[in-house]
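Next comes just one chain, in structure tokens: the form predicted alone.
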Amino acid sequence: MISEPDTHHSPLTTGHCSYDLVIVGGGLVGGSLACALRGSGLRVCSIEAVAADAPAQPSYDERVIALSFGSRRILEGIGLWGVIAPGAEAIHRIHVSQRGGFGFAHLDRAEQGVEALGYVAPARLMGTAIRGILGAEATVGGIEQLCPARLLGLRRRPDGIDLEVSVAGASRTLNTRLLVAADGGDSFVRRRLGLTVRERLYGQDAIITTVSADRPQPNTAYERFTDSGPLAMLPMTQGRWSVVWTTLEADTQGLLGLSEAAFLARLQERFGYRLGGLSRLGRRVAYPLRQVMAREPVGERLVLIGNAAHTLHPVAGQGFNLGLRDLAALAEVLVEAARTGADPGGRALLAEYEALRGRDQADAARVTDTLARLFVNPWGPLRLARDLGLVGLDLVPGARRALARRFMGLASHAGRPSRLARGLSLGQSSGGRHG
């Protein structure tokens, strides 16, 4: 499919440029690769509308990540990690229980055998870390950098893709070989190819802020699931939590509108007393919630990561580490390519990238779609069935040790783990190129 560009721009055209790999959004996602392709050998260009230290940057906003184990070591192989972690609150254990019913469930580091279960970190402390790599220059080890850019068209070509982008107010027209969508859940490359998603809506939206609490339970994350959704406490540094309050659509602009005081109350009543009185509230922000998957994913010359490919829903805190390691199997198979001079935008690395994250991303959307539906139901029967199975999770290790290494991003999935999801660089030898 053809788009042309919109017709309302006329800048002036300025030069061709060809690359063998272009990366539309520049955000975390889409930057965290660029920082991974850095010094390939891959001619390498990202595109991002919005500056990266202008307020209005969406990926580099008040929000904190909850990212896995597996994620970290992610970050720690593309060089990330080291400007992340003293902002970043481990999570030693994680507390499951269900409001108003007996059971619950217990995940703790010291059974797993790792130094953390996961990571908070707030996402403008990643921002800063993907800057300090790529910096501020237009070239930065074989990674142009536009900045703010906008994509205005696109053609597919048989051996490549034609791009139109907008920067300072001069058209130019780019060619690459591979095209990678990182540009959010509301896609403008995905759009304009024309590519269908499986849309799941919620009815729910998660109201996020933060809190502290008088009896903190340190490196303890707390999810509790209501009877409008799950509603996730966090530990930040300094004594705060991240709140992930799932509200039902009807009932979040009242919550909202509530005063500092009210609110907090309705908060506590929702969560107990588990951190004692909770206090100092943060400031209140309201995202709906849906799942999206993308029908194609992959496709000619074509890949879509992150939220561009999959938009899940945040109960266990899996959308932006299922993205990461998108992008770690993606630059796995990208270098190889450098180094055997192999098309980068072929179809044979193309189903390699695709047999190696599609189980993955399925997984997870299942998973993630089935906690949002199940613990929603009032029915007494499932009620009853959901405290026995928290009961039984607690009482089982081996259950125990799956659950938990499906939310480090550990868990067995078709075909190998990337090289850096193993902790292992992109340059390291791992025993054979699928050992």
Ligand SMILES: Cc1cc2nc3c(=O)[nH]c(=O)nc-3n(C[C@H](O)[C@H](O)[C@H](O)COP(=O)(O)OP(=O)(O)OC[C@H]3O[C@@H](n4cnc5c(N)ncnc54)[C@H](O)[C@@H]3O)c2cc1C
Contents of the next structure:
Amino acid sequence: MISEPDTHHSPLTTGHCSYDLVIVGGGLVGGSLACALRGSGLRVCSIEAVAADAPAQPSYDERVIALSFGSRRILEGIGLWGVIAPGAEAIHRIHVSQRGGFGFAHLDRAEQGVEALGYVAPARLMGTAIRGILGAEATVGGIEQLCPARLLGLRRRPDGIDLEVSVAGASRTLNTRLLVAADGGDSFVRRRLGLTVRERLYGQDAIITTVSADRPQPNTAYERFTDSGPLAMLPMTQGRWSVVWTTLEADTQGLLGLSEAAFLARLQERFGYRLGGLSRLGRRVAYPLRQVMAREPVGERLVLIGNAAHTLHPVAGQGFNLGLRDLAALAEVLVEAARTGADPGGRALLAEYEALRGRDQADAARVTDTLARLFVNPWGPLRLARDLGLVGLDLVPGARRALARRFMGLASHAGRPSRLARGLSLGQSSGGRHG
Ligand SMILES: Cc1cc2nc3c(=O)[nH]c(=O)nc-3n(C[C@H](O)[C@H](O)[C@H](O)COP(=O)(O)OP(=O)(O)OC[C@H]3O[C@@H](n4cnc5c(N)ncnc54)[C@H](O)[C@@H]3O)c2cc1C
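Okay, that's the form predicted alone, but what's the structure of the form predicted together with the ligand?
Once more the chain from above appears, this time first in line as the rest of the complex follows.
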């Protein structure tokens, strides 16, 4: 763990409101953590800059998220799955292939003995679920919500952190024993504290959109590796497909500017005809792709979670799933602290959290980075090796099982799974959960 310098530029007054825990960022990860901590007995404040239903909300946007089977358990445990389920499509099969190659591999729910390998749900729907739990009131289940409210500054004290927050144009000062930064890939907290990152640029963007297909294969997800990067087609409800198309940076603007028919033709050429003809193109939005890993995701009275700790390439849909596993582990150690009266920002608790999560975070970063780079390399022998690798994967049930368990968020080498990931409750001290 590290002790960061005080980099706040303007003096803060003594804290008016004191909390056990302040979560900065009420997006997919921070919002889910707030839901998980309802009724924990901890005094929690959630600060979010943009209202959940505002068009500019950066977390609950056009994205469609592939959720692992393990994530479904966590979402169930914190009471969000009930709202998400009707709008989520189950993934029964995953088809992995290489454009221009002969190899391919299948993963199937029957072989893994599960109801679904994963689910596909719109990020906006998850925002609705989180809002439904936290409600419109200022305080729900011990969680005080400040929204829209923006963190503007912070200063360390020996026993806590002072935060300067702008709420409806007025400045407020809060004090917290633990600060959880869930403020996204460009984390304000990380920058303000001068915390360093390891960054990898891919020279790629992801264009996301939706299409219809005239030969739909229900409940089948496709991951196709192409020379510009992976192209995923994810099944959605109402026969729609979510497209996550990795493009070379130099090509992105050109593709976004194409007419609907021309874009569909290019997409079809990249994906092939496994789903027949593609039509009814939805809105196109591009996201720049990079990997950003905080070197020290845990500091003095500080935890970075979600994209603030690790922004990953979207190949294999790992980012939010990893963030959920982080917050499930963090919620577990915090609920235990509330039960025993331990300091929620204490070193022992943070060291325990770090030990639980470090390996999984490093593994996810390595796997997504390798996949993002491996298939882009056009070198002939490597292409052949990739084809043979996919054929081998398809023929060896043990290898398929290992890959499926990773996709399902159940990989055994990722450290001890949290109670929520095992389908158990957190065992909070008072009511207000599972709404
Ligand atoms: C194209 C694409 C496809 C993806 N597909 C998948 C997938 O299939 N499966 C998967 O698991 N993951 C996927 N991901 C990753 C996933 O979207 C992210 O992991 C997830 O959005 C991270 O959520 P977060 O809450 O950590 O951060 P964010 O979503 O960035 O939310 C941060 C929040 O903090 C708020 N905030 C920021 N600064 C402040 C401040 N100073 N004060 C107050 N509030 C602040 C913001 O308003 C925002 O609401 C994908 C990503 C991309 C780009």
